[in-house]
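One chain comes next, on its own, written out as structure tokens in the form predicted alone.
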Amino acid sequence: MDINFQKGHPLEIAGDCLVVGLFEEEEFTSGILEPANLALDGSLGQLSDEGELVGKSGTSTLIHTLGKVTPKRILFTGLGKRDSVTEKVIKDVFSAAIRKTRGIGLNKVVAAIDTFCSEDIPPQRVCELVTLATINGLYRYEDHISEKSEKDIKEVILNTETPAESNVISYAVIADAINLARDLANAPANFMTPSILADIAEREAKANGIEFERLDEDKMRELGMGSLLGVAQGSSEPAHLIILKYVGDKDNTDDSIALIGKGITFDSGGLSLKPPAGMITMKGDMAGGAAVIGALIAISKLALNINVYGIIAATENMPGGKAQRPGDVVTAMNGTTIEVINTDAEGRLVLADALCYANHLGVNKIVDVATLTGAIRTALGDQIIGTFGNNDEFTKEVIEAGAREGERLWELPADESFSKHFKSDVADIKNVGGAAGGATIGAMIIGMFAEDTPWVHLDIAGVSRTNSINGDDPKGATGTPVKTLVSLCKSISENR
């Protein structure tokens, strides 16, 4: 699909259909619909008269020209008023526009910029909301069924007189990145096992100049990654410590943030073992794995002036023959000994190592992304991300990176109150508290492996995944936080 500009009137512009955005009690001063109305022989007005054509947030109404102007179809999509406007409500009415077009069987579709622009949202922002509702709205993972859809759009154009060619080129970057990460994270897991998303993730390096490594087991072990290690050992699928590292700032290449992502392809719970129902998505808990895969490569694209290393701890969490045992004692790369309580609990093993190997690279910043608990879904339901740091000043700057973008990030207390919940009697610490504090509590075992260097985790458990389409997310993996991780490493390289 292509995206591309046309200046010009929208009612000269050619295509199968124009799509208006009118806002509420201001329906015929969008410059549009009443110049329509007239070459439609006031049609218009009656409908509107009727209460159909209106500009109330989620309605929509489409109408068929039959000649009397340029596009075929007009959509007149309803924002809501205008003081109410946010980005978010443009990019959820634009996704479902360009959906309802599709599923009609259109190919060209031309999008009226300056109909959905408000005083505080300038054209050049609405191209790039309209991108990431295109790219993100009409995605669709199909790679196993056997009769694909034939409807597609093949182009959009945005009608504006407006410059904004750098705009969508960057956010089609962006846009591609989260779907990346959402046909990762969408994969079953016999088609994504911890090996399948290496080389993946390596082919994805080669192609875009980012270096590649990849740790096997026996590296892992001479490392003395026994905490990533103890959770491997219940699967056949062997384990891999996945390393992207993205030079884009050669003059300070000792200057640098690690991007960690927890890579469980499938999350059985190990032998403390899931119940059937618990295990249907457990295929998408390697989707902060994913959104640090997407973001490395938007971040390449966009030739940011940052350094960035992508860690992910990639492994099955199976209940093998061999696998770990509640009770089990493990060793983690800087030596601090885990008791393994909860076997279900082995997001914060796999990361404890990831974070310390971040540590051994010399980093200085640490952003980990997992989808670690169900305890963060009943804090914070299914729109927001779990936050947490250990340094107040970073803790910000990557939420203000996130609601750049439209992802919310609310912060929740770290604070050594709740070590006293994690202390062992026969190790350092044990790898689950009670049943109060339980997203706290997780992250704060990690946050001890990133030592003193500024640290962010994100629990993205009830972000990462949709039961229905919201917006320009389709059912399935959202892709999410990739916006925040790139809006963070932008904001970093554009400040040095």
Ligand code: BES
Second form
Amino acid sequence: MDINFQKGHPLEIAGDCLVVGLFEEEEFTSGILEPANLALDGSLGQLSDEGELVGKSGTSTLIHTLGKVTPKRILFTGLGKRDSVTEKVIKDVFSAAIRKTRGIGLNKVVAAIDTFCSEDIPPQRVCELVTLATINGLYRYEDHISEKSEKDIKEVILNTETPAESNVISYAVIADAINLARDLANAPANFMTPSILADIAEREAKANGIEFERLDEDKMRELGMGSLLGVAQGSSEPAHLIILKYVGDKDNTDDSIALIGKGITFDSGGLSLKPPAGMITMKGDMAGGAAVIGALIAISKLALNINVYGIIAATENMPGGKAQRPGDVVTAMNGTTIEVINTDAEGRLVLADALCYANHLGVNKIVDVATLTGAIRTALGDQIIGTFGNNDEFTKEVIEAGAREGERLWELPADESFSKHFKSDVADIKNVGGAAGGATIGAMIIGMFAEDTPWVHLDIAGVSRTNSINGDDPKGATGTPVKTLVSLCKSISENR
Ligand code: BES
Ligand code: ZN
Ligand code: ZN
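Starting from the form predicted alone above, please write out the structure of the form predicted in complex with this ligand.
Everything in the complex follows now, all chains and molecules, and the chain you saw is the first one.
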């Protein structure tokens, strides 16, 4: 699908459908309505009298123009009141509109960009939002469906007098990275083993000028990664520590950030087996790793002036004959001993060694992304990313990076007072606390392995997938938080 620009009056741009934004409580004669109404012999006025075309958010009206203006159809989409419209509203409304046009089998859609603008949201930003809404809103995962959908939009025209080509190219890169992350997390676990994930990461890295390395189990053993290997030993699929390295700031190679992803390609719980209902979505327990791979590719394509490692701890968590047992003690790469009380709390175990490895590489900052706890979903629901950190300034930077791109992060405490809950009688720590404060305890265990490096932990267990269509997120994996990670690296690269 192509996204192109075209200047000129929207009613004179050829296409199967012109998509127009309508604000609530505005004069019927404002904007495009008046000329359209004239050309359509007053029929829009009639519709308005009947209560349509009122601009209420969630409403839309499709008109066939029958040759009276150049676009074959016009889809009027309600945005609510102009002074309360947000970027999210524009993105979500356009996603719904573009899916509707695809649903009726159209090929070429024109977006009347200026009809979506408000005082705070200029045409350039609307172009970016429409790009995301189009590429991410039209996403579908059909790899294992025999009869693929035939309906597909071929071209979207951004009709505006102020074309913002470079913005659209950048956002198309980000939207593609989100779709890649979704593809990885939507793939069934028998099609997305740790080895396959590593192969795809390698292929994508090489295609995008990113250095690639994978540590196999022998190498991990040599490095003392007993915590990650303890999780891996219940599976017959070999584990990999996947390492991507993007060098965008060659003059400062000792300055780098690590983006670390939980890459559990299937989480059965291990011997602390999950019940079937809780296990069904666990092919997506590598969504953090998927987001990190997507982000690295976008960062490289955008040629950001920063050095970034992507580190993905990839393994299955299975209850095979060699599986670790509740009560086992494992030793992480930094020498910390961990009593494994619950084998289902495996994310922190694999991330422990991934963070040790990042410190061993000498990175200056760490962000880890993980579908870590059911508790975060209970606390924050399915729209907000649980955020924890050991450095207020850096945590704020990450939260703001998300906010700029409409990904919502909310900080929860990683407070020392919780430490007593994961003290062990037989090892330095145990891998779970009590029932209370589950997301904080998981975060704090990971944080121990950040040591003194500024670190932020993003618990995406609530947001990584959606059970029903939601704005530009179709059902399934969302690709969150690719936008936050890219935005963070962009702001670091611009403010140095
Ligand atoms: N992968 C799960 C967390 C999860 C739950 C992700 C729901 C997405 C949706 C994680 O490995 C896990 O099982 N966590 C346990 C931790 C507990 C044993 C301390 C949990 O949240 O129940
Ligand atoms: Zn688990
Ligand atoms: Zn898990």
